[in-house]
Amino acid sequence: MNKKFSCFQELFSYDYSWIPSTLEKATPPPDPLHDHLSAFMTGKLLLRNEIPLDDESFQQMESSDLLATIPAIEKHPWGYKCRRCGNRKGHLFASLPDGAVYCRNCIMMGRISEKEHLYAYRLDVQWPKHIGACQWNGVLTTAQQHASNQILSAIDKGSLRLLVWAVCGAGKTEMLFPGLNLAFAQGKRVCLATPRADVVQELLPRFRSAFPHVEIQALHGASNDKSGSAQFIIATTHQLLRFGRAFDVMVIDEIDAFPFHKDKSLPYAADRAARKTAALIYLTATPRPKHEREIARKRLPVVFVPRRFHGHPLPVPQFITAFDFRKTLKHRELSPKILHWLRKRVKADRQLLIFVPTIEDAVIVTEILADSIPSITSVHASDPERSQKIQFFRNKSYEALVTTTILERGVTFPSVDVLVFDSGHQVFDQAALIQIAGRAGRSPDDPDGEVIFFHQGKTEAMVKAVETIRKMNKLGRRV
């Protein structure tokens, strides 16, 4: 009976039993480069050409059971499954002229087919134990301290998950420091994964200065050193596709963000990259329904941080109807409602951050506003000067910035008013709107920027977003 249904079980659950266990006792190969190689190879799933060994020493290693050979593609009654990226979709498999099936989903990392193998290194690496590694000497707020204690005990206990539901601007990074301090004291390997490369680059210097003696590497698509051999890895979630059972502590930042919740291979890889005994810490300001359900069923422990680090409540978005937004935009004008608001702004010295649904809208809105606001520019995902423009805006060289949803999260500008044009558009879902509203009032000097949703009819996402923000503010007052 059980056997009959085992194929369905395989279909619906992640199964990583094919990753070999680490060897208890092994004679390491007599190689001066050995330590270096061990650090590089441990906890990874590599292709032959990613292993920097000549054929002779490779074969020697393979025969010495230090290196496990794993078939890369599984064949099931319901189809194929790629072990590297977890892909199970029939249309993302194809076959070569010799009949070998290959995975099209993760082909950009080098093709793997039925005839090729993944190699896993079975020797455990002892990571250094850093006592008192954390050199950060800031003070956490009460709300932060509470969450931080929970994180610390989760890391200490291991084998559990914890969702940290912290509002935008709560100071999530600092809350991790005490927990990571403990992890490094225990000689654990840590990974912090985030969906965006920009965030990786922003986090690296912060962690380097907080943990100056711990080896930290940043892995993202454009990073120079992709070896991933450090004790502490800060990586985009895509980079986790090379890891298997590697980390004792796995922190996933913005677990609700695109592409993490869209691309199924990323949760698969993130789960696999963590050891069985690992502590998984999820950070988010806007959990997806899947996690909210788990919280409601008490399957996922959660800790709230309903207050920003400066103690002020989140700015609550205001709705202003502008039914003629699309119509006026066609004539290269802005709706009178918007123009009226711009004229009557309370604090006109704040910078303006304007969100629009599409790239085309961004271009048009920028053109229109350029008459009244001379220093204005726009950014979007395929803009080559994107990071430069954001930097200029941060330096206040620009008065206004028109953007698509790419700036919805992860970026901090001290003093901005946030406008959303056509906030009923489908790209602005509840999570996006909460994140966008969270861009305002980030600095303790100016904690209440305005957030205005110009809409052509309220949507559920808009209403829910405001409800959630109000709820968090209410919770925050109680702390």
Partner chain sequence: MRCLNCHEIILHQVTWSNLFSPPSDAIICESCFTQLERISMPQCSICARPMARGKICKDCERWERDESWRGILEKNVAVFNYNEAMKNIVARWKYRGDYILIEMFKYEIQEVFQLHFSQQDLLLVPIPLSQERMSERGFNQALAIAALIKAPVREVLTRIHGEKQSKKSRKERVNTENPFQLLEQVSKPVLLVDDLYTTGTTLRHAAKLLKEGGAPAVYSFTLVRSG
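If you superpose the two forms and keep the largest set of C-alpha atoms that fall within 1.5 Å, you have the rigid core. Nothing here was measured: the structure is a model prediction, and the numbers come from that model. Numbering follows the first chain given and starts at 1. First, how it differs from the form predicted on its own.
With the core held fixed between these two forms, residue 136 has its Cα displaced by under 2 Å.
Fitting the two forms on the rigid core leaves the C-alpha of residue 179 displaced by under 2 angstroms between these two forms. Here residue 157 does not count as shifted, since its C-alpha moves by less than 2 Å between these two forms after the core is aligned.
Same protein, different state: after the form predicted in complex with the partner chain, show the form predicted on its own.
Next up is only this chain, free of partner chains and other molecules.
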């Protein structure tokens, strides 16, 4: 085997967690086929049916030593391991009628069995260098600039991790711009991954506006173009299951969000998608305890931004008891406490963003309020029209939007009051409640949106969420 590629075989023999990076830039042979495929295949882990080649061309690439072949599922004395998602849990493997074992954990990405292989393209791509790529003309605040400088330094040095702990509405996206501007000037490849498809869809136009000359693609379950061949990829974390050692800069937005912090295969995929020399930038407003422990032990560098970009404090949620919420809802009615608050709203020109625990609650609440608020709709994770509804709400075609926790983070509406019905429900943990409260007061023209938790009894999550918001506001006053 060519010495240039011997590192692949060696690493495959003992390191099953990582896809090895190309250690030197390689120039593909002068073949139009390879030129066409390089951008599509570089940094990917693909099944045979995901590679757009006929059998003859595919075999030609194999015989030319351009593809590394990796067993899709490995059998060990202790059980099976999926090389795509890292799954080792026995109950998440099953057998096909022919006896072949397949992985159920990542089946949403297409079935993968022990009779198949993953293929990694051995050659690298020289990404273009964009000098002065960022066309954003805004000005960062002092706190934003401090965080932005730390991000830029991490990207420049590489091989570093950095946690950006910034309150909701601090302007995390804008803080990334100088660092990404440097990355593209250096010809680096960048990925920004987030757990929610709605966030991907919101971020895409913002980054395309800021970096108009950089090729940017969005990858999520419903995206039309899933080639993943651009220099800048904005993706859901699930889409990273198809990548290996692809990116020089990896930004993980909302690292505390479901399902990223619950599904071990997603952090596994995110780490594998980054090159060994990559800068790893984590963004969050509500770090999980494990990240706080890493910070306390000085194992995770952190930069803290406790103030919103417009300088106003975070809205502090109010508690209003509505003990009869479930009882009245069964009769297709709302608690008198909720109806009373709606009637006495001081600033009715704000839109209403209403959070409920379940899809069934969303449907019923929307039906009840339709008599008093004709321009109202609801969205949830399985709603095929959710993107359109969210955009209509953003355009103020709807006065009120009833939602489950899918809109708890990552979306921005300029002027809303936020209501949480049955805020003591188990789906509303501390992080979720902080994020939900952060939907209000995001605009400098209206920084005082109201946040109301209608509850059937205070929970620890509710109390701690408010304590944290007050703490952030106190810290923010010192900045």
